Structure formats: structure tokens, C-alpha cells
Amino acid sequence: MPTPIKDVKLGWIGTGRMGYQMAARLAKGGCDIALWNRTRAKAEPLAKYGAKVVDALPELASRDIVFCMVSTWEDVKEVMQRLLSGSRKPKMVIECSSISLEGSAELRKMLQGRGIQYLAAPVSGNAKVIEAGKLTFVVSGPQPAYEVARPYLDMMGVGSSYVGDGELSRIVKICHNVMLGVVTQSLCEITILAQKAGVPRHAFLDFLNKSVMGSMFSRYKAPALVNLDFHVTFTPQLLRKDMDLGLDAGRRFEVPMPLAALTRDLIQQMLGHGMTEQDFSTLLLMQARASGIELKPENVAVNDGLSS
């Protein structure tokens, strides 16, 4: 018989753009959750949903399950070492950041050596996707641990996909984000092609999103491409990191990835032009510049497929 959700004590590390919204869904769902963030002020608003904000990472070590959602492998390693610096330890760690296969394997070895169950559970989505209840997880590790964790993963979105043991979820997430880069570049190319031929961006994307080629992603990105609203959902630097992880995996498994390699270089070119502070969909501006046109917002209301 599953343990009731309220009887399991959860810990949460990292309340950035993603982590904040994920932890909020657990807190709003009635979970007993304690939070830590490097900048405490970013976690404190979650207290209004019943979450407890702690000052030091070792305070989370006595929780049953600890989630981690930070930026890089170096961040993960640092917070895990601090979490386990005392005598206490959680029963399970669920790591949701985008990290390499090697980093995830190192973390698994570290935790198993202390008798802690470990699930690698990277996600697909961003803050707005989480708010809309459409976040998804891909999970690998011991299946009994997954069954224990599954109710909490389900509370944060539309469910999870269990793909096996070890670090298999990491390769799935790397493949996912390589596709994110390649598809975004392709979407920008065809949108600029249509516009230069005389088709307004909103009209082209309206057709595309109603066609068999439309997707949740193309609908979600349409408002940004139409109105040039590039507020950050995922930075170019983070996308470059994931493209590099994908190319590293391609070399490891001897899989040629010519489209990924070219897209990675286009992202690097964008960074070289100083386009670092906005969303990665600014690839559209690079494509327009290369095509000899200047873009202006069309100021058209576009359904992103997530808003109610």
C-alpha cells in the first residue's frame, strides 16, 4: 500500500525559474516540503503555500526524499556534498537538472556508497509549462524507487516516463534538447523565408500550427517569434551546453550528428554577437540578419497552446 503523500517529508534544493514552480506545485498539493536556495529570498515566497525554508543544506538531510534542480553538474556536486556533510542522510535523492552521463554516474556512485537511493529525473518544459501543468519527466534508476517517487512526479505535471536503470534518462534528455536546438533553428529559417517572400509571421505560424507539422512546441514559441518577446525561458548558454553534451554523446556512441553540429555553431555565433541575455529563440534575429531583413514586432495576439 503506497505511503500517503502527507506522511513523506520532502526536501527541495534550488528555486530558480524551474525549481520554484515545481516546488510550488508540491507545496500547493499539500506535501510536507522544506526548501533551500542559495539566495534565500527567492525561496521565501513559497512559505505562503506551507513550505518551510531552511538556512543550511544539511537541514534537508533528514527528509525522506530530496529533489535537486540547479543549473550545472558543478552546482549539483557542490550542493550534494553540502547536503551530506553531516551524519544524517535522506532515503532518496531525485536529481532533475540537465547534467552529463558521467556526472550522473558519479553522483549515483556517491549516493549508493551512502545507502541512498538515486533517481535521475530530468524534465521537459519551462516555468510556464509547469504553471500550465504540462511538465514531463524522464526517469531512470531502480524501478521500486521510481514507484515510490511517481506520485510526486505526477503532481508536478502530466506524468513521467520510466526508461530503465542507470543513466538512461540522461541520454534521453540530451537527445530531447538537441532536438530543441535543431527544431528551433529550422523553425526560425522557415519563418524568415516566409516573411521575406511577403507572408506575415503570424499568418505563417497560424497555418503551421494548424497543420500536421504543428506541435505543442511550435505553438508555444509562436508568440515570441511573432511579437519578438524574448523573455528568458532557456538561455542560449544553457542550450549550447546541451548541444555540446549531445555531440559528446554522439562521439561516445559513434553516431554522426551533422545537423546538431551545425546548430551548435549557429548558437555559438549568436553568443559571439552578444545575444546572451534573452531567450534562445533569438536565433530568429540571427536568421533575419543573415537574410538581410530587419524584424519588427507584429503586435498580434497569438495562442501559445498553454494559456487557459
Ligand SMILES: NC(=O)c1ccc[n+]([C@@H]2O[C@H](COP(=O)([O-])OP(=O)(O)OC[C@H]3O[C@@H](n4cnc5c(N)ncnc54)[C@H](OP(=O)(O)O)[C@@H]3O)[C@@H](O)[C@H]2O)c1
Contents of the next structure:
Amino acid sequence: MPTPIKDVKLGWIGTGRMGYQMAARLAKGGCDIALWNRTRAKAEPLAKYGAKVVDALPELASRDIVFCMVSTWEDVKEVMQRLLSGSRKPKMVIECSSISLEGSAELRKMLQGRGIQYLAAPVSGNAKVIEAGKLTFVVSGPQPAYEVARPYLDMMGVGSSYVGDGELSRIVKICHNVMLGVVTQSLCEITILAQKAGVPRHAFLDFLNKSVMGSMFSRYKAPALVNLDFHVTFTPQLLRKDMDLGLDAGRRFEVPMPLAALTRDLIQQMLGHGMTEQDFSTLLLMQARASGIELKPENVAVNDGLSS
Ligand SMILES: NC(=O)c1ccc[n+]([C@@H]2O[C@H](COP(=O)([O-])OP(=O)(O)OC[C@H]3O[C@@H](n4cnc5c(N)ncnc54)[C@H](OP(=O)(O)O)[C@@H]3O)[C@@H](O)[C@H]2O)c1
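Starting from the form predicted alone shown above, please give the structure in the form predicted together with the named molecule.
To see the whole picture, the full complex is given below, headed by that same chain.
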């Protein structure tokens, strides 16, 4: 008999854009969840859903399952070392940040050495996708641990894909985000091409999104591209990190990745122009600049495919 969801004590590290919405779904689903975030104020609003906000990371070590959603491998390492700095330890850690295969393997070694089960469980989606209940996980690690974790993963989205042992989920996520970068750059190029030839962006994207080439991604990015609303969903720096992870993996496995290399440098160029504070889809502005046109918001209501 699996333990009822409410009887398992969950811990959550990192309530940034993604972590906040993910933890909110668990709290709203009635889970017993305690949270820690470096900037405490960002976690506090989750108390209204019954989550407990703790002051110090080691307080989460006595929870049964601890989730982690921070930024880079260096950040994961730092919070994990602090989590395990006392005598207590959780039964399981589920690490959801987008990190390298090597970092994930080091974490597995660190946790296994202490008898803690470990699942690598990166995600696809952004904060709005999570709110719409459409987040997906790709998971690797011991299958029995996955079966224990599955109900919680299901509560945060539309489910998970179990891809096998070890760090396999990390390479799947890295491949996914390389596609995110390359597809976004391509989407920006063709949108600017159509516009410079005289087609309004909303009309072009309306057709694309209804066509066989449209996707959940191209639909939910359309409002940003049409109305130039570049509120951050994912930062350019985090996308560059993922492109670099992809290129590192390409070198390691001797797979040429010419499109990824080019896209990575276009993202770097955007960062070099100081475009660091908005969404990564400001690649559109770079493309417009390179094409000699100035963009204006079209102020047209666009269906993002997520709002009900
Ligand atoms: N946004 C997306 O669309 C998206 C989609 C899929 C996957 N991801 C991945 O998910 C992860 C989180 O992304 P995000 O967009 O939620 O990022 P974010 O909004 O920048 O949040 C980062 C979180 O990590 C915490 N953090 C960073 N460094 C830390 C450190 N050294 N010690 C303690 N806490 C630290 C931050 O704490 P503070 O609040 O104190 O800064 C914050 O809670 C990343 O690995 C990203 O690549 C993002």
C-alpha cells in the first residue's frame, strides 16, 4: 500500500519562477510541504496555501522527500551541502534544475554515499505552463524511487517520462533546451522575414500556429512576439547555460551540433548588447536590428493556447 500523499513530509528548495509555481501546486494539492528560499520573501506567499516557510536549509533535512529547483550545478551543490550539513537526512532527493550530466552524477555519488535515494527530474515548461497544469518531467534514477515520487510529479503537471537509470534524464533535458534555443531563433528569423516583406507578425503567427508547424511552444510565445511583451519566463543567461551544456555534451559524445553552436553565439551576442533583464525571446529584437527594422507592439489579442 503506498503511503497516503498527506502523510509524506515534503521539503522544497528554491522558489524562483519555476520552483514557486511547482511548490504551489503541491501545497494547493494538500501536501505537507516545508519550503526554503535564499530570498525568504519570495517563498512567503506560499504560506497562504498551507506551506511552511523555514529559515535555514538544514531544517528540511528531516523531510521524507526534498525537491530542489535552483539555477546551475554550482547552486545545486551549494544548497545540497548545506541541506546535509547536520545529522539528519531525507529519504529521497528529487533534483529538477537543468544541470549537466557530470554535476548530476556527482550529486548522485554524494547522496548515495549517505544512503539517500536520488532522482534526476528536470522539467519542460515555464511558470505560466505550470499554472495551466501542463508541466512535464523527464526522470531517471532507480525505478522503485520513481514509483514513490510519481504521484507528486503528477500533481505538478501532466505527468512524467521515465527514461532509465542514472543521469539519462539530464541529456534528454539538455537536448530539449537546445531545441528551444534553435527553434526560437528560427521563429524570430522567419517572423522578421515575413514582417519585412509586409505581413504583420500577428497574421503570420496566426497562420503558423494553425499549421502543421505550429506547436504548444510557438502558440505560447506568440503574444510576446506580437506585442513585444518580454516579461521574463526564462532568462537569456539560463538559455546560454543550456546551450553550453548541449555543446559540451556534443563534444563529449563527438556529435557535431552546428545549429546549436550558431544559436549559442547569437544568444551570447544578445547578452553582449546588454539584453540580460528580459525574456530570452528578445532574440526577436536582435533579429530585427540585424534586418534594419524597428519593431512596434501590434497590440492585438493573441491566443496563447494556455489560458482557459
Ligand atoms: N524558467 C523556465 O522557463 C524554465 C523552464 C525549464 C527549466 N528551467 C530551469 O529551472 C531552474 C530554475 O529556473 P527559474 O526560471 O525558476 O530561475 P529563477 O527564477 O532565476 O530562480 C532561481 C532560484 O534558484 C535560487 N538560487 C539560485 N542560486 C542559488 C544559490 N546559490 N543558493 C540558493 N538558492 C539559489 C534562487 O533564489 P533567490 O530567489 O534567492 O534568487 C531562486 O529561487 C534552472 O535550472 C532553469 O534552467 C527553467
